[in-house]
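The chain below stands alone, shown as C-alpha cells; this is the form predicted alone.
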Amino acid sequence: MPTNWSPKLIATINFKGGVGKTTVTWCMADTLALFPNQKVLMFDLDAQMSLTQAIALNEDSGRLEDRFGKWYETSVQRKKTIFDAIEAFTRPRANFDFPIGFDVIYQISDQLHFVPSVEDLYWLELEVFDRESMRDFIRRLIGKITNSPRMPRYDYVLFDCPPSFTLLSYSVLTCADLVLIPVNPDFFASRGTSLILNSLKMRIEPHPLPKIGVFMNKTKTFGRDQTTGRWRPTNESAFYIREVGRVCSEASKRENIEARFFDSFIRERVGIKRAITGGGVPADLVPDFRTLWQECRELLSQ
C-alpha cells in the first residue's frame, strides 16, 4: 500500500436539526460505494448516534441486527471505539498508541465500511477536552487508517458531524477537503445558510476553510421539464433555491471563501428516511445523488 495515499475527506454539517444531514451522509456514502473499485469509509461523530442506530436497527424486528450488535459490544468491551481513540490521542505526553483494525471499523459491505458513534461522545460536547489538543485528532486518525497494512485503501471518507460546533467538528473541519451543507426549502433556509457560512470561517481560523458545497434537500417538485428532462421544483422551492444561491454568492465574496450553491437538489420523498434501515438509496433517488456527486467531484477537482 502506498504511504502517500490520501483519501478525500467529506464532512456533512448543519447546525439546524431536521435538514436530513444523517440521511444525506448515508446516501452519499452508499452512492459512492456503488461505483466500481471504490472503497468508502463513513464516520458517525454525533453523540445522538442517529446514523449508528439506523444502521444497527433491523426495521422488521425492531432489534439490533445480530452481526452488528455482537461486533459493537465487542468493540466497546475492548475499548476500540472512536472515544477510546480520542482518549489515547489526548493522553498527556503519550504517543498516539491506538492500533487500527476491523475491531474499530465495521464492514457494512465489501466497499462500504463504518466507524460508529458511542454515547461517550456526549462528553466532547461539554468540551472537557482542550481545543488545541483535539485539533489534529481526525488528521492523525485518518493517517493511521491510511498507513495501516491491515486496512484497505479508502477513496473517500465521509463524516456525519454533530448538529453543533464541537471539538470533534473542529478537528474534522481543519482537515476536510469538502464540506457539504444540506438546506431545506423553508423560511429559515437563507438565514440559516448565512449564519453557518459566516460562523464557519470564524470558528476554525487561523486554519483555511475547506471547499463548501451547499445544496437543497427535501425539495418539492411537480414533474419534469420537457426540454431538459430535469425535475422542476415547485414555485415555493424555487424561491428558496434562488435565495440560498444569493446568500452563498454574497458570503463567498464578503468572507473570501469558496462556497458554491449546487444546481442539483435532492427531491422530497416520504420513504427516504428508510434508506439506511432499508439497505440503500431508493432507486428513484439514485440519479439525484449521482448528479449531486458530479458537482461535488467538480468542486473537489478545482
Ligand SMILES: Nc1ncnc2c1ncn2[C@@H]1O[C@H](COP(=O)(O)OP(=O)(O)OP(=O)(O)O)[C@@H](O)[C@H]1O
Given for the second form:
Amino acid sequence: MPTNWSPKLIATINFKGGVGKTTVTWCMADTLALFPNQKVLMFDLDAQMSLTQAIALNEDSGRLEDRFGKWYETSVQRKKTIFDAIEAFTRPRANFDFPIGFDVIYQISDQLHFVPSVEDLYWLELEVFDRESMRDFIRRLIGKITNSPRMPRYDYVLFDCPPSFTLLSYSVLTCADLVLIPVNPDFFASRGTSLILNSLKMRIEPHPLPKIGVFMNKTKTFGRDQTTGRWRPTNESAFYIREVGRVCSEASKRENIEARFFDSFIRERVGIKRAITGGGVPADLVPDFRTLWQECRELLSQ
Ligand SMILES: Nc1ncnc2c1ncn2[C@@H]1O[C@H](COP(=O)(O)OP(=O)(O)OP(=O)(O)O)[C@@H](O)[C@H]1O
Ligand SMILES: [Mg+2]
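Hand over the structure of the form predicted in complex with this ligand; the form predicted alone is what we had up.
In what comes next, the whole complex appears, and the chain from above leads the way.
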C-alpha cells in the first residue's frame, strides 16, 4: 500500500441552514461510490447529526438487527468516535494515539464508508479547544486513515459541515481540495453567497483557500431546452442563477479567490427527501449529480 496516496477532500459548506448541504453530501458520495473501483468515505461533522440519523434510518429500518445502531453504541462505549479522536489529538504532549479501524469507520457498502457525528461535538465550541490546536486535526486524521494498512485506499473523502463556522469546519477548510457551496434560488441567494465567499477567506487566513465550487440546489425547472436537452430553469430560478453568478465573479476579482459558479444545477425534487433515508439518489436526479460531479472534477484537476 503506497503511503503517499492522498484522497481528494471535498467539504460541503454554507453558513445558511437548510440549503441542502447534508442532502448534497450524501448524494455526491452515493454518486461517486457507484463509479467502478472508487472508495468513498463520508464524515458527518455536524453536531445536529442529520446525516448520522438518516444513515441510521436507512441502515436499520426494516431489518431484524440494528446493524448501525449496535455498531454506533459500541463505537461510543469504546471511545472510538470523532470526538474521542479530537480528545486524543488535542491532549497535551500526547502523540495522537488513536488507532483507526472499522470501529471508527462504518461500512455502508463495499465502496461507501462513514464516520458519524456525536452530540459531544457541541462541546467543541465552548472554548475547550482553541482554534490553532484544532487546525491540523482533519489533515492528521486523514493521514492516519490513509496510512493505516487495515484501511482501504479512499479516493474521495466528503465532509458534511454544520451551518456555522466551527473549529471542525476550520480544520477541514485548511486542508480541503474543494469546497462545495450549495445555494438556493431565493431572496437570500446573492447576499448569502457574498457573505460566505468573503468570510471564508477572512476566517482561514493565512492559509490559502481551497478551490470553491458554488452551485444552485433546489432549482425550479419547466421542461427541457429542445436544442441542448438541458433542463430550463423557471424565470425566477434563472434570475437567482444570474445573481449568484455575478456575485461569484465579483468576489473572485475583489478577493482574489477562485470561486467558480457551476453551469450545472440540482433540480428541486420531492423524491430527494427519500434519498438519504431510502437508499440513494432518485433515478431522475442521477444525471444532475453526474453533471455536477464532472464540473467538480474539472475544477479539481486544474
Ligand atoms: N434538490 C432538492 N429538492 C427538494 N428538496 C431538497 C433538495 N435538496 C435538499 N432538499 C430538502 O431541503 C431540506 C434541507 O436539506 P438539508 O438538511 O440537506 O440541508 P442542510 O443545508 O444540510 O441543513 P442544515 O443547515 O440544517 O444542516 C430537506 O428537507 C431536504 O430534503
Ligand atoms: Mg445539514
